[in-house]
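To begin, one chain is listed below as structure tokens, in the form predicted on its own.
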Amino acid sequence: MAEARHILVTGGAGFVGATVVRRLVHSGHTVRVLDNLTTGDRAHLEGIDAELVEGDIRDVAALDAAFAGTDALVHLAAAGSVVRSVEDPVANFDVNVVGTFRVLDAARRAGVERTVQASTGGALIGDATPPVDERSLPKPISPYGASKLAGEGYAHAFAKAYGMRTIALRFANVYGPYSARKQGAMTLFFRAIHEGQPIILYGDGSASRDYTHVDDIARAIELALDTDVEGGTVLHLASGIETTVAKLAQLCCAAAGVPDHPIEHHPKRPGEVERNFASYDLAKQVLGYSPTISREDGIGRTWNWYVENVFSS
């Protein structure tokens, strides 16, 4: 077994979070969790041996208080949505990259060597013939995608400057239990099935994702903190499967036993890259990495959690 570490999670009531803080406190890691429950919900750490302090990643003090006594970082912390990201690029770069940057800094002053942080693979490399990889040119269509790239800049930044060892994980879009209240495709599609409301498709359901479970990234994430890599270091965490948003409804429906629910296309959005899918050769060769959650099982898991959790109530 690694060795077991004090780390601070920022964003870990979130819905990656919640499965990260359970992988790593089940690994034998003290973890404590910085959350100002915006989206997050502190119903996500219950009967977790975590500790949860409420706080924003921007508060310089509540940060230098958060990092005592901890040895490395996970920064999940994020305004993640890229449709609020056109409507307020003012409030998605004050939290991802003055968050970022106030987060990095923070870890500095802590003498935090080891830190992980979400990025973003889509969002970020923009309109690209997929599958994208690291030699993948960044231009983002968006500001979120755009704050992405510059927490990724201060990542290297820090690593060249400070020697700590940063590494940035550019996520897939991510699926899966706690997602609740995330702005996301599947969920959107799962609460229109659960009300018997028509699912919406924003353009000819031709544009495409790469999902991958939160299972995987989690995983992923463990392995980014136990193994020796090059501070600065990005990958692409992905599964390496294209999927239109046409197939995604189609699979969301089977899942929940009604295929024959009913579409709609709405006009696409600003924005929002129109294929995408990543290559995680480079994550598999530097952590060992790969997808081990298929689309379809993950997608079934996800319905079922949704169901138990989330209709029920």
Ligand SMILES: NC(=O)c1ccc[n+]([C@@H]2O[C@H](COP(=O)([O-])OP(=O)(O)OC[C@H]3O[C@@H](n4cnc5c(N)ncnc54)[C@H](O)[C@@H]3O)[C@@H](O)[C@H]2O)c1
Contents of the next structure:
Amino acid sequence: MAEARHILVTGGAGFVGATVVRRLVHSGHTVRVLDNLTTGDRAHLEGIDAELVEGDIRDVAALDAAFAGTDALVHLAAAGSVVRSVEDPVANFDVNVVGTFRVLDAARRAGVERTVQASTGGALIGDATPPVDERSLPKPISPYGASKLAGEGYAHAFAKAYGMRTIALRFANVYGPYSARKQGAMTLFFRAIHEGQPIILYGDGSASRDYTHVDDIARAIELALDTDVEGGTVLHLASGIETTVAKLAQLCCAAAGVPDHPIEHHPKRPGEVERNFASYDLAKQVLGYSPTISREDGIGRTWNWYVENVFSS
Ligand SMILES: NC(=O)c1ccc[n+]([C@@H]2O[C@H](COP(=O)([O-])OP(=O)(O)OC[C@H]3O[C@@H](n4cnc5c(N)ncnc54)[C@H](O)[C@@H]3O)[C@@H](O)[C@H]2O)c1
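Can you give me the structure for the form predicted together with the ligand, which would complement the form predicted on its own we have just seen?
Zooming out: every chain and molecule, the one shown earlier first.
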């Protein structure tokens, strides 16, 4: 095993955090979570040997206390909704830009140089011809995408100005267990199927995304903690496979055993990119990352998780 660390995970009670914290604890690391539980849930970490501190990443005193005794950071806390960022750009800026700046600055003050932060692929790059990669020019079309780009800017600046080993990982669309509080397409499709309601597709169904299982993302985060990379590195974490929303709906129906479930089309929403999938070649080269979970297997397992943990209660 790599060196055992004391890791602060911001947003560790959220969807991605639930799997990341489990993985880090399982690997023998000591984990403290800082989360204000806005979209996260205490229950996500039940039975896990990790300390949960309820607090806000914009609160400098809470950050200083949370960093005490730690030597690495995984920064996941964020306002993660593209749609909500369009409705309220100020709130999004406050959590994602001010919050991320304060997290990195507190890491600097605490002498924590090994940091990994969640960024985003699609929303940050904007409408580019896929597959996108690290050479694609970022042109965000939502406040959320712009906020993640600002976070990457600070990570790069802190690497160069203060010698921190920052790394930003641009996640594709993540799916998997503990996502019941999310408003992502798969969650909404599974709920519609469970409730016997039609699946709603925005636009004609040709919009596409790159769906990556949360176990693959968590493995990449651990690799990013352990690998000696240059500070300021940015990597796309993706499956490399383009899935249209129409295909996703079909895969979700197949996973649930209802291939003929009804589908309804509604108008496209602003701020959402049209087509997106990403190349993970650089992450493979730098971290040794490749996705291990196929769409069919991952979506099937996620449906089973919903049946056992969400739809049964
Ligand atoms: N889920 C995806 O498909 C996806 C894709 C790309 C990037 N990301 C990024 O990955 C990270 C994790 O996303 P997620 O899907 O787990 O979202 P999530 O909303 O489930 O998790 C975010 C966590 O941060 C916490 N949080 C929010 N604001 C906070 C604040 N001010 N102070 C402290 N804690 C706060 C929430 O309570 C929650 O537990 C985010 O940075 C998100 O932008 C996610």
